[in-house]
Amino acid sequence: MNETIVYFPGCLASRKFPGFDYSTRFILQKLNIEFKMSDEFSCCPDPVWVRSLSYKEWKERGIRNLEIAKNLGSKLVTICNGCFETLFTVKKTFFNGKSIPVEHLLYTLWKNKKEEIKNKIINPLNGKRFGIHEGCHFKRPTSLTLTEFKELKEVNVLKEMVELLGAEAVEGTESCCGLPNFITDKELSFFLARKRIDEFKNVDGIVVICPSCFSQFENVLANDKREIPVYFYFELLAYSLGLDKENLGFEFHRIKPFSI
């Protein structure tokens, strides 16, 4: 993997949960992945709320972000499911396949860096048991993603990447976290989140790869006064690769993580 990627952290990772962004930069450096960023990027924008409000705004901002990215590197990589869906869909729909490739970082690392990660683990998560939640938009729209990322039909990438760190990955259904319903029906949104959370029994936490899913689960758990920590996968990976706990950004979590 000798290329310069364009790292697109997205709004939540760079502003609300800076530990996500910090952990990701540590991972990229640790794995010797060259990357560039741009202060010119705007919100992706969101593939549900913004797209519903103004398809024109959603399309034009997505196109603008991809135009910026294609001058910086050979592939755009993000750590947010929503950013992935928007930018991948805009690329496939409006660029006729001629724009920069778009991937979620989890897929990029699974495809290219599993052995290197395995060999560089300093802090294994042996004995930990995590519920795993990929989130809907990791594969959406499936009519487009499953033709380009064919392995996703057969492989649970998050499960393999959690197990790579030494932990047990507990699968559930592929149900939604409920966040897209929050604006129109908060009660339904929280009901869906609780239903998903309750799929995981006797776990040390829930692992997600989307900042929006993370925020939704934490809000519901804090509202219900339940002490089930939620982890962003790239925090755990950074820790396993040697990042100090103090720099993981756990102070931005509403449910404080147990010791890892």
Contents of the next structure:
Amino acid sequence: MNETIVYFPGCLASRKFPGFDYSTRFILQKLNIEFKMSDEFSCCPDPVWVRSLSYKEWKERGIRNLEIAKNLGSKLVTICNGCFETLFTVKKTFFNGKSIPVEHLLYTLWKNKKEEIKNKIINPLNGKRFGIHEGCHFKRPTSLTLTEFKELKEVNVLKEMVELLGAEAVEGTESCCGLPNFITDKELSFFLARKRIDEFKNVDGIVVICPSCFSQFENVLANDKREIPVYFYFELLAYSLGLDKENLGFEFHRIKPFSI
Amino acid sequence: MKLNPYFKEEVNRELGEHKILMCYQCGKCSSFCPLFNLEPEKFNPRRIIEMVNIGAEDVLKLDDIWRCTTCYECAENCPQKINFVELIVYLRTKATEKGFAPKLPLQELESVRKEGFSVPLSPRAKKWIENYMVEVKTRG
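Alright, leaving the form predicted alone aside, put up the form predicted together with the partner chain.
So here's everything in the complex, that chain up top.
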């Protein structure tokens, strides 16, 4: 993969959970992936609320972000399901697919870097057992995504990537975390999250690839006073590749992560 | 319930000719909807489509349309390939134009308009970034 990717961290990973962003930059460097960023990027914007409240502004800002990206590199890569959905959908809908390719970093690494990651793991997570949650917008709507990411139909990418680190991955349903309606019906939103969390029995934590799912699960677990840590996959990958514990940004977690 | 046939026409014109009209009320959208399965009275995709298809414009005033999480379970399982999420997005946009949007989501939109971002940068995160982020950034 000798190309320059455009890294789009998104609002939550760069402004609320900066350890996610830091971990990702560490991973990209460790794997010798050339990347560029831009201070010109705005919010993707959010595919749920901004799109729902002002479709025009959602479309215009999405197009703007893609226009900036295409001058910086050959592929735009996100670490957020929401950013992925917005930018991928905008590309498919308004550019007839002919803009910069948009991928979620998990897919990019699974597709191109599995062997390299395997060879570079310094801190394996052997013996850990994690519930895994890809989140809705990693591959839905499949009518759009499977046109480009056909493998996602057959493969649970997160499962393979967690197992790559030496941990056991526990699958559940593909049900929603409930975050999007947190601000319009908190009770219902938490109800959904609890249902999903309770699918995982005897796990050392839950691993997600979307900062929104992360936020939702942590809020519900903290609210319910349950000590199940939630991890952003790229934190675990960065740790496995040698990032120091204090640089992971674990202080931004509401539930104390495991001692490593 | 007041019916407005032009509303139905408008929805179909905006979302693609006859897209929503393809619904034959099989109810698969609802049966796969995680919200419907928890609280059927609070959110029922099948009912929302039916309201649109009979021209019940009051659907725009319902709290229901703001509860959808856009998880796409409905769209993934619709035998007619109707993307219900597109309909929800459209109904919410219309409801917003008419002043029916709830306040909290509007705050996020305002934040994006003013700051460019949906999430504020907390002083704690700012400090952490200043301490830890520079080294990686310069090497990137």
